[in-house]
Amino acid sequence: MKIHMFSGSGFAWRIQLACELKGIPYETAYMQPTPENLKSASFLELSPRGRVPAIESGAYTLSESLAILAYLDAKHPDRPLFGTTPEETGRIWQKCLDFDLYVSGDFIPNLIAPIVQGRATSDADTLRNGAEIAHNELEKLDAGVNASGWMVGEGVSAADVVLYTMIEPVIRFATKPEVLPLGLDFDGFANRYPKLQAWREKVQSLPEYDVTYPTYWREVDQQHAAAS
């Protein structure tokens, strides 16, 4: 299986993580997020959106990752990720759609396009009214984590996987050193979401997590250690 992504993307990080958690073969087809690759015929025809991730399994081929993560739940039943009752299948899918339909819209235009853009200071208004409704979101969040540390049930499911994913890429990008000054308060998130920290780091201790580390982050991490 070939997934079509770009390094940092979380919706992609979603599909090689639930990859490595289900040991599912898989090669990275990374591609730059330009127009031009993005909106191409050879890439609508696999996504029509033009939009990552899309796989391709044989002839087959699929857009979103939601769609994605229940067909590979589906193909590849061992280490189930939608759960293994009813009710817990109802639980995790009522996580991951209210995160991806009333959440993570606010996240990306509103916190990480306009960091990653480098309209942080220009946009400084649109960064505060984001981070603003994401603390009220991530305060439910902290306050649903399930008794055992995991988001639904008693280990890792694909609502973890959904929402670690996107809520990384805020957590890194919000505490850059050219954004504390905004005081956005992501600096502070172990302390104001103790929860929701102690599940980051169970979701960092998996074993099958280190491969799936953005490979960009990864070289940027190393160069700013190296400067250091």
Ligand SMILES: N[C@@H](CCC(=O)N[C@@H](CS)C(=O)NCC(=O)O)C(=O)O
The other form holds:
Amino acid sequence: MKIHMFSGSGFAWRIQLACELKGIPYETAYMQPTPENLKSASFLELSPRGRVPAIESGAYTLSESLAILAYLDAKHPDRPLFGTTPEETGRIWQKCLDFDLYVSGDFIPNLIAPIVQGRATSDADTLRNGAEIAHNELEKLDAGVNASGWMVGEGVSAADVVLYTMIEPVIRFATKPEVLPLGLDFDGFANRYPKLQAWREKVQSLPEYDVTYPTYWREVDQQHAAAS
Ligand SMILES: N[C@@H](CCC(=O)N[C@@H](CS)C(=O)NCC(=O)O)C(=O)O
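Next up, the form predicted in complex with the ligand, please; the one we just looked at was the form predicted alone.
Every chain and every other molecule in the complex is listed next, the one we just looked at coming first.
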């Protein structure tokens, strides 16, 4: 199976993490996130909205990360990511859909995109607004972490995969040196959201996690470490 993606895409990270957790063999087909690539006729055949991720498995192709997660879980039932009881399945879908329908749509244009695109200072009002929305949601998510430390049930599920791969980019970008003067308080994440911080560490300590860490982020981290 081939995953079409670009490094640092949270939506694509979901698929790679799910494959690792479930032991599904895959190869990554990285592309540069340019309109020429994303909106090319050949890529639109795989992903009609020209977005990553998209997968190819033999003649079968699929886009939309939640659909891909559901497909992978049905195709490879070992280590289920959508629960082991109907109640868990419902709860996991609720968390995934709630996040994608009401939250990630705000996180990206209001918080992540202005920083990635170098508009942290010139677009500070958008960022402050994005941070307020994000903190409001993070408070609810912090209160909603299960007693097990996972989002739903006793083990890692699609809810963890979906939320983690979007929350981690928010923390990464909103704690960049050029953003800190805005006082958005993501550098205080661990104190402000202790349950989410413990959950974050739980995800990071999964043996399958490390290999999925975005290669582009790793390169940038290594360059910074070498320069300091
Ligand atoms: N709902 C889609 C969202 C995918 C998405 O927005 N991907 C971004 C990368 S993180 C993308 O490809 N953006 C390119 C564009 O919008 O042109 C999913 O869950 O797969």
